[in-house]
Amino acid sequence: MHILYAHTGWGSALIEAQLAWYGLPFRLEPVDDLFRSAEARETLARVNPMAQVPTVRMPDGSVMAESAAISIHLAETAGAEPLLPAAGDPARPQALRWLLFLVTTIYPTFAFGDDPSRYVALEAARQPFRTATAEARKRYWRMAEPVADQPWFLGRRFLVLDIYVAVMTRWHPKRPWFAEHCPKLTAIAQATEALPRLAAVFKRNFPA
């Protein structure tokens, strides 16, 4: 069994939503939240050294992080139906290429942005670089709109990027912004909560 050590709403929200496409048993271990609880960050450091979620046990008791890492290994692992094209699909390049345009070029916005103490010393600059990663965040999201195709990212193939899609268009600049700037993103994103086997999923994660 796949042990997922997730915080509601967060990062491990991308891998609890393919390890249910797969089908595969796995288990919620919840963290509290990370940049409030210093408890927290201790006790998932003695999984995870970098103690982030998402962070998962796998059935052989081995450690993964690093969401990509976690979702090329499941695409690779799971047997039907993967998330990513295989080594030799025409439509691989373009699938590795935006997954890592989402997990190293948008998504560290979120970890030098939320907490800026981490990384600038002088307090009074905090906010005006929390500001300029959050207007960085909007750029990019909008490189990617208009690469977007229908009624998936890729076009017609359901992957892994539309759950990447889903999850994080529920953060900051949140789903008016994507609306009114993104609308192709958005329509891609409420077509992968609606799927049956990850409605559940978004559910728990981003409640109403």
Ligand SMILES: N[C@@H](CCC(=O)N[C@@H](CS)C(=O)NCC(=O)O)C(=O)O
Second form
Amino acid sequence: MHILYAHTGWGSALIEAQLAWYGLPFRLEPVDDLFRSAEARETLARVNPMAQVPTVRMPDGSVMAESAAISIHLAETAGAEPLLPAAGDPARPQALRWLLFLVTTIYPTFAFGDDPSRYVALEAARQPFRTATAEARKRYWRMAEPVADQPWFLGRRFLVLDIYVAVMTRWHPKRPWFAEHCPKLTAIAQATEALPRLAAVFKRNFPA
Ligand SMILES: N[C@@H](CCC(=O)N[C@@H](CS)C(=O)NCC(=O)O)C(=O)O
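Could you please show the structure of the form predicted together with the ligand, as a counterpart to the form predicted on its own just displayed?
Below is the whole assembly, all chains and molecules, this chain first.
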């Protein structure tokens, strides 16, 4: 049984969707808002020193964090219909490239912008820094938009990238911005949320 430390609508949704996709048994361990609750941070830090979700206690008792690592591990071990092309598959390099782009380029803009005090000592500089990270995030999404294929990000095969697009486009700058500036990503996100295997996860994490 996987135990997924989760906060509704946050990055844990990336892994919740994958566990559901693979039909792996899991239980959610709810985590309060980590920016508001010192207790939630302290409790989670005992499991993962970064005190971030997703954090997963694996069936063997070990702890995994970092959504890209978890995604790669699940694709390699979870069995049928892996959400990443296997080593040797010509589609793998681009899948890894864009997975890492989403996780190491776009995702950190939230770590910077959500609580700038962690990175910017000068109080007066924090709001401009937050604005700059939000603008950078939009630039990065605009780089992904022309790459996006149909019906899925890399073409005919549904991959973990599509789950990332569906979850992360729920976050700032949010769907109306994406609908206007990134219509292909928006279509991928909507199609992903409608997949019968994933619909309940998205409904739970992003209620209307
Ligand atoms: N590199 C991590 C980033 C995880 C992350 O930033 N999670 C956010 C929620 S979406 C979080 O827990 N933020 C709390 C914090 O940074 O203190 C991953 O890919 O799993």
